[in-house]
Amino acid sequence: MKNKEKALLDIKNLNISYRTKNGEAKAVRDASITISQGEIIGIAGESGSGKSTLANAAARLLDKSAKVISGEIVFEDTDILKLTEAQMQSIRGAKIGMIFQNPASSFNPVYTIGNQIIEALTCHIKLTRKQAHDKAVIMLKTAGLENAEYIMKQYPHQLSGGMLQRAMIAMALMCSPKLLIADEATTALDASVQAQILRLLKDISIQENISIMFITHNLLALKQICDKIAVMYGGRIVETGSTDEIFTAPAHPYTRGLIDCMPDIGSHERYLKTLQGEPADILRVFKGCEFAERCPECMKICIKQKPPKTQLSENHFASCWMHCKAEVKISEQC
C-alpha cells in the first residue's frame, strides 16, 4: 500500500532563469509543489512552460547558462540546492532516477546495453561484476524485457525505440531509487508501446512503492496513471489537483483550454480545437497573469495584478481571478 502522507519532495517558491543574449529568460516562475512517497504527479503544459527545467532542477541537472534565483528543493529533508555536486552525485541516480525524452540519444552507441546499465549500479553499490550483470538481468526483466540476456549484449542502434525505452526505465531502477522523473518519455514513441510504458510505469509505482514526476503534454498520458496534476504556463503552475479534480472541474482556462484541445474519439468535429494565440514570451516582465492576453475571460484586473493561490477543495489550487469575486468587485470601483 502506498504511503501518500510523507513528502519526498518538496520544491518551494522556486524561481530559475536562462542567460541568453536578449536578456533575461524567467523559465520558472515562483513554482512550488510536493510529491508524497508512491505518489504520481503530472507535471503538464505546452513546450516553453517550464516543466523540463522544473523536472531538471529536481535533479540538479540544469543547464550552465541556467540560474537559481530563489526557492528551495528539499528531497528527503534536504535541500539538494545546497548539496555540493560530490554530494549529489551519491543522491542523482540512487535515490533519484531519470528517464529522459529519447533514449536513442542517451545511450552511449560504442558500449552495449549491458555495459551501461552495469556500470550505473557500480557507481553507486559495491557488487562484483557477477552480482551487477545478474541484477541488470532481473531488472530488464521487470521493465518487460524477457529476452534480458540477449538485450544486454546489443548495441543500441540494434534495439527499437520502445525496448530503449524499456532499458533506459531498468537503468534507472537499478539502484531502487525512491523518486523517477520521466521527461516526455513516452512522445517518441507509437500509441501502442506508449500504452505498455505508462502501465509499466503504474505498476513499478504500485510495487515498489516509487513515486514518479511525469513530465508531458500529453494529458491522456497524465489521465492513465497520474494520482495528481500540475498545470504550468508561462513558467508558473496555475492550477494543481487530483487527477479526477483537474479532469472534471478544471478550474484555470488554461488548464480547460488544454482539455478541450484533447482528441475526442466520438466526436464528430472534423478538426482538433486549438488554443488561440501565442504561448507566453518568458523575456517578459508580466505584471498581471501571464495567460490573460489568451484567456476568453481576461477582466482588467488579469492584466495589472497577479492573481492569488486560490483552494477550491483539499487538494485543488488555481491562480485565477475568476475565484475572486470579492477582490475583483472592489478593484471595478477603483
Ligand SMILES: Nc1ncnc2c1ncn2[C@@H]1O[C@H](COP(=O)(O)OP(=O)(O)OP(=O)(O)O)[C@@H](O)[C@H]1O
Second form
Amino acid sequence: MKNKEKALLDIKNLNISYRTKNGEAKAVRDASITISQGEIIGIAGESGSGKSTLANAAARLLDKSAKVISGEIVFEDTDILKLTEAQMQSIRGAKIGMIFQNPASSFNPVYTIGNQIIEALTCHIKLTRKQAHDKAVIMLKTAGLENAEYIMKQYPHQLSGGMLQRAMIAMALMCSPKLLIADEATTALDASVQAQILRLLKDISIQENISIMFITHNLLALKQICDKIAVMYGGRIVETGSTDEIFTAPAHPYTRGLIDCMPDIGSHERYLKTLQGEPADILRVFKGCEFAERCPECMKICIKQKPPKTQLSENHFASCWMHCKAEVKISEQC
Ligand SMILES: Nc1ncnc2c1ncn2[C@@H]1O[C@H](COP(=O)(O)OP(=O)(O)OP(=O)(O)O)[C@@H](O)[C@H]1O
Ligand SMILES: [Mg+2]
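Got the form predicted alone; any chance of the form predicted in complex with this ligand too?
What follows is the entire complex, opening with the chain shown before.
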C-alpha cells in the first residue's frame, strides 16, 4: 500500500440495502476498504455482487431506494455520510470524479462537448470562459484527444465510443480530483481501445497522483492497472490483496473460481469455464458464508458460521474458514 499512514478514502463496515417489494435487498454487507493517495484499487466480482452500489456510495450517488444501514465512508478525514447534499456537491466533481460505462448517457446530447466540459469546471472553480476553454483543451489532450479544439465543437453523437470515453475522462479530471471512480468505464469498448484507456488511466494516476477505484468484472483489466484488488461476493468483500497476491496466491475459493474463468490468451480451448451455481440471493440472510453453497471446498462450519477475516500477509486478507486452522481441523466437508 502507498502512503501507508494516510488513507484518502476509508470505507468502514458499510451495510447498504435496497427497499424492494420482496423485502430488504442487502447489496453491500459489512464492506471495509482503504484507498491511499495515488493508489489504484480494483473491485472485482460477478454481476450483482454489489460493486456499483459500493462505488455509488463512495460518491453519495445511491439510488433513492437505497439505504445506508450502518458504517462510515471517510474521505479526507470527513465521514461523507454526515454531510448535507450541498456540502457533498462541493466535493463531488471537484475532489471525486466519476466515469461510467456509457459516456453517451453522461453527456447532454444538445450541448457541445466543449460547453459541457467548461460547465463542469466553472461550477467548481472561478475562471473566465477563456481560461476554462484553454484548460479544457489541455485536459482533452491529456486524455489522448490531440485534435482537442475540433472535439470541443462537436456534439456527443459525433464522437466514437472511445473518443467519448476519453472526453468523459477529461471532464472528470477538469477540477484535479483526488479520487476517480471508474465503474465499468472500459467495458463497452473494443479490446484495443480498452487497452489504450487503461494505459491512459494508469499514466494519469501516476502523473497526477490520483487514486482510482476501478470497478469491473473483467479481471484482465484489473491485472493491467491495479495496485490492489478487492473481490466482492454477495455484497461482501471476501478477499483483498495486492494485485500480485490475488493472481498468484488467491486465498478465497471464489477468487480462485473467478481467475479460473478468465480467458486464457493463446489457449485453443473453445469454451470458457464458468462458475457453477447461482449468485447469492441478496434478499436472504446467510448464517454462514454467502459463497458456501457454491464452494467446492465447503465445510459444515461454512454453512453455520460467518468466516472471520484472516490476515495472510501485510495487505492480504480473506474471509474463509480454510484459513482458520484450528476450526478447519475439527470441521467436516459438506
Ligand atoms: N435500485 C435498486 N433497487 C433494488 N435493487 C437494486 C438496485 N440497484 C441494484 N440492486 C441490486 O443490488 C445488487 C447489487 O447491484 P450492483 O449494481 O451494485 O451490482 P454490480 O456488482 O455492480 O453488478 P454489475 O456487474 O451487473 O454492474 C444486485 O442484486 C442488484 O439487483
Ligand atoms: Mg455495476
